[in-house]
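First, one chain by itself in structure tokens, the form predicted alone.
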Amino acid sequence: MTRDERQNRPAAQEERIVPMRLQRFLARAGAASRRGSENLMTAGRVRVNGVVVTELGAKVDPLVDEVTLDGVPVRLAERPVYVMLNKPKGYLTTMSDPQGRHCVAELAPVAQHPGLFPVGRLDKDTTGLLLFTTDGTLAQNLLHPSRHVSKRYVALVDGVVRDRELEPLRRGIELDDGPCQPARTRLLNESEAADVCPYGIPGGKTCVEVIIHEGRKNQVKRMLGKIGHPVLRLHRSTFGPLKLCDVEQGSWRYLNDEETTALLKAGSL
């Protein structure tokens, strides 16, 4: 049996799954994180056997009850799936957009894996590693600040940056929504900056590595902008133990066994 076959086979039913809270069922099925699943319920988007359920204490039997989200069946039919996408510029990190803009759902194997969703997000013009999974609990753990999951970014910024200018980022720079945790930063040479400058670093520009543990909106851009060097291009090369490799831009692949093991360890309690 190949790795892909192991990844996609139905979960074994050696023992009967006992009734569980609906929000836990939704998270395990990959509809959203536990908290996100609660929001789906309170918004009236979840039905059990055709009846809208908003009560957070409600329970379901996965082998008996029919659960739908926006009319689409939700099931615990597969083992968790873990996918690495190399996100190109110009795609929103969302599964749909009312304005019809391009979304990462167009690039990920959502047809093969209902319930697949991105863990965290990258800005529309940011490229690089975006993790998808159907494992809502793992996603919630990976994004929780207490896990200190690191993310490495390579940024092309305007102006010539001196190393001493990065000290505020290393100490923990203050932004309009509060102080940031200290970041690891350094200046990059041309060979290290190939992800954002494949043809060399333009004159009057600088490439900077920034490694953070938080995930606030536009955080890296705001951090570098605060020291007077606006970001021109931004690329994420790592997420926790995962390193972007063996996947072309705009394409995806399943995590291998080693990567999956490391990811589960990073998201374990």
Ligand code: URA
Contents of the next structure:
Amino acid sequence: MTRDERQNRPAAQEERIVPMRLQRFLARAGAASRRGSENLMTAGRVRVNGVVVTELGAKVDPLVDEVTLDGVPVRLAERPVYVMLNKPKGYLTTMSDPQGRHCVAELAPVAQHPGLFPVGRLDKDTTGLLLFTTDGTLAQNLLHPSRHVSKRYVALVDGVVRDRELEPLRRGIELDDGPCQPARTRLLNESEAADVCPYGIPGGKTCVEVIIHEGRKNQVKRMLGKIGHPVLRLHRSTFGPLKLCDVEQGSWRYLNDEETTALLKAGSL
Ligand code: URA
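Right, the form predicted alone is done, so what does the form predicted in complex with this ligand look like?
Expanding to the full complex; the earlier chain stays at the top.
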């Protein structure tokens, strides 16, 4: 990651890159407590760029200076990264594909952030919000059924759907792999359906909102298929507390501080 890229990251994801006091740097890097770090310095065990530093006011630039403790390099750990991708259709939710098909990894900043991976999956033809993170524990928590992280989908389906036809989804429809939890679902009007029908809802088709808390394979398509309305287009607009906004299709952005805090909360409840 370049210095410029680091500076564009929001504070919640950013280690302080400005010069900092050496004892603070040591404490942040986990070498010792702040007081313990001062003791390491006054004992002459800490070097900056090869020179012993005992002065407690000394500062270091973590991006530039090489700090060692007893000759062993000390570095700040990278903080986890959280990225929102607006997935276009035609991309597999995978980091690589042996058949050379397009993968979401091509669209996310994986070179800057080794270990970045998608949280859950969207089908190749599904568009919308796909979260990436380097934080494996958070990802595991967000995907665990007990967390009940909600996801909102907008589907364009074949046929004219009456509201009462959505009742089985609201009750919890039975699929091949077992019953679904009750979903929140409603019919959408033209202005609410822009994500899947930017030029209006075609005749003989309907737009439906489906909010689920599970993440089974092809779940929304199978739910709507089961009531006789196959999905023609599918878009995810929310994932837990995150809403897809301020990111063009095919682009990504870092979560801002507020989003990061809300996401960590959703993953820790
Ligand atoms: N449900 C589906 O059927 N497909 C997706 O991509 C996501 C949810």
